[in-house]
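Only one chain is shown below, in structure tokens, and it's the form predicted alone.
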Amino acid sequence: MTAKTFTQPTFTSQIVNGLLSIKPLANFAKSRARSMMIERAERLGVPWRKRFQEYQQIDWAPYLSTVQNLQLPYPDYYLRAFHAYENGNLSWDAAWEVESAAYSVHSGIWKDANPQGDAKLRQSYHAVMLDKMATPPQRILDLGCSVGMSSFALQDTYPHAEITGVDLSPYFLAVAQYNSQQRPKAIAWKHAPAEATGLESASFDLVSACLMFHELPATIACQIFTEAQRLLSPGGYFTLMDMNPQSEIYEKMPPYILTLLKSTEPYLDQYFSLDIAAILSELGFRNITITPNSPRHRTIVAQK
């Protein structure tokens, strides 16, 4: 599987780039992003600081012995620095802010919602797979699910399904499962990367991938609708809820903002360069649709 591309970097990102190359100018980039997103999140109300003095009074070592796997060996592309931290998603401090990170980012996308854009991010992203898929899942699996927030918005939706989510970070995953204690049914956590999970094949109605793919290369997103594909079970759903690269809001964006964003996501321009509904049709999905689900993210829903 080769990934193909519908669009290559615009002048303005390739200047981008190499100021990025740049390695005082990507680090003094990264911090601005974050300090940005920290005060934004404070003036909306958010407690960034105050939940994240909060989390780390918590004795973390019975969570992440529940959900580590410590024979897992981690990808190269794992490894590197990523949203402002040097060790990227391995770190408690990443698993504990990404939560008012995402109230943050989200905050900005309709007009007035403030922290409430994340909630309603998920639930336009919802509203979609209702519309497309004929069927309620009974068995879900949610690729890449952080510290659970797309998992529990599944859950809602979904109230009877048996929910699996998987990520990468065993930081993550603990964070994950402190926040699902008072869930009212349980989700089981898998340490494992989304492009060889270790589950067992035609083993879900859905597979749903929620803001992931931006922060992938394209070699491993393409794996991953790969291992989408082994998992669902025939005539099961693959849906994704990402940045929308034909979004204008991207296209209009100042140079200075593009620099800060593409400081915190090393493979933006891969996701960007992705024709998805392609890959998707060679591996034999159909009724491949994409449906803008806010002004700057889209939903894809596909049916093995």
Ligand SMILES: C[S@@+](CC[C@H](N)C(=O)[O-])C[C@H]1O[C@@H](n2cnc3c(N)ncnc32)[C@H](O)[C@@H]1O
Given for the second form:
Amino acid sequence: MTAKTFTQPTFTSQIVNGLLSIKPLANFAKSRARSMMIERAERLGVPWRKRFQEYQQIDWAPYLSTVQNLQLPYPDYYLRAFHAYENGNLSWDAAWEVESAAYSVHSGIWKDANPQGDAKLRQSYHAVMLDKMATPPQRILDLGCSVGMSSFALQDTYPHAEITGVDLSPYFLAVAQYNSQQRPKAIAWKHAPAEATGLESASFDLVSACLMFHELPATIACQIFTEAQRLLSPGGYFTLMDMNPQSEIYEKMPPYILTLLKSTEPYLDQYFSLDIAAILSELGFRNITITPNSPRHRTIVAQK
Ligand SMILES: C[S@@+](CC[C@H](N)C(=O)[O-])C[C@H]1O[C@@H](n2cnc3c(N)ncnc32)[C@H](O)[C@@H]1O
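The structure above corresponds to the form predicted alone; please provide the structure of the form predicted in complex with the named molecule.
To see the whole picture, the full complex is given below, headed by that same chain.
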């Protein structure tokens, strides 16, 4: 990685970071961000608390034991508090709430906020993929698959493909396993870090990472690009969809809202400062494109 692949955080970002280094302020921001999300979800008809209670009633032990690798060590960056959860993604609370959170957060992307924003966001990502990729992929890897929302969306777009989902949270994968019982075709879930999946080289036509990179330190992001390159067969595609740092929405975001956002996303600055196209190009990827697919998201496509 060269110096040109990074930019400095803005002045506003530096002030916000200063505020968030004050623990009581950070805690207040986190709890405010969380209650705003729940209120918005329930106003829109997403039954956040009801769904949580339903999930609480399920016996999760069989689902967890199917997906969990008990020997897996967790990297330090993954053990930080995230999204207002003290244990980050390593908790049942996070696993039972992440779908509702996605509906809530994505409901406001387009005008006339509604819970269909999440489905529309995923469709807009796949529309770019369909446009840029010459042939439909047969073997797809979904990095950071969480509870399966992105894997299921990929399966709806490519119903004949064999799909594998990788995630570091066994709780999320257990929910993915539970939810995939309703799906037409099985998905292989793998509990592993995206930067060292342990999967066979050149075994995928498409490696997709949906909404994962904003959760990663820059060094890990770079390791994942290298791992994706290893996993792709020649001519295969790496695609990622995530927040668009060039979007006016982030550039003009009021500091108060930015503070709430950053209080729950510890690596956001690192993601925003990474020049992903330059890194992919240095690694030898070609046909690299960056396409805005929502008012605040972008899709990057690169071919091995
Ligand atoms: C915001 S969620 C996105 C989930 C999903 N792809 C979607 O579109 O809804 C990011 C996911 O990446 C996972 N994750 C973060 N770092 C990871 C890593 N190094 N390896 C594997 N998964 C990781 C988290 O556990 C979480 O499930």
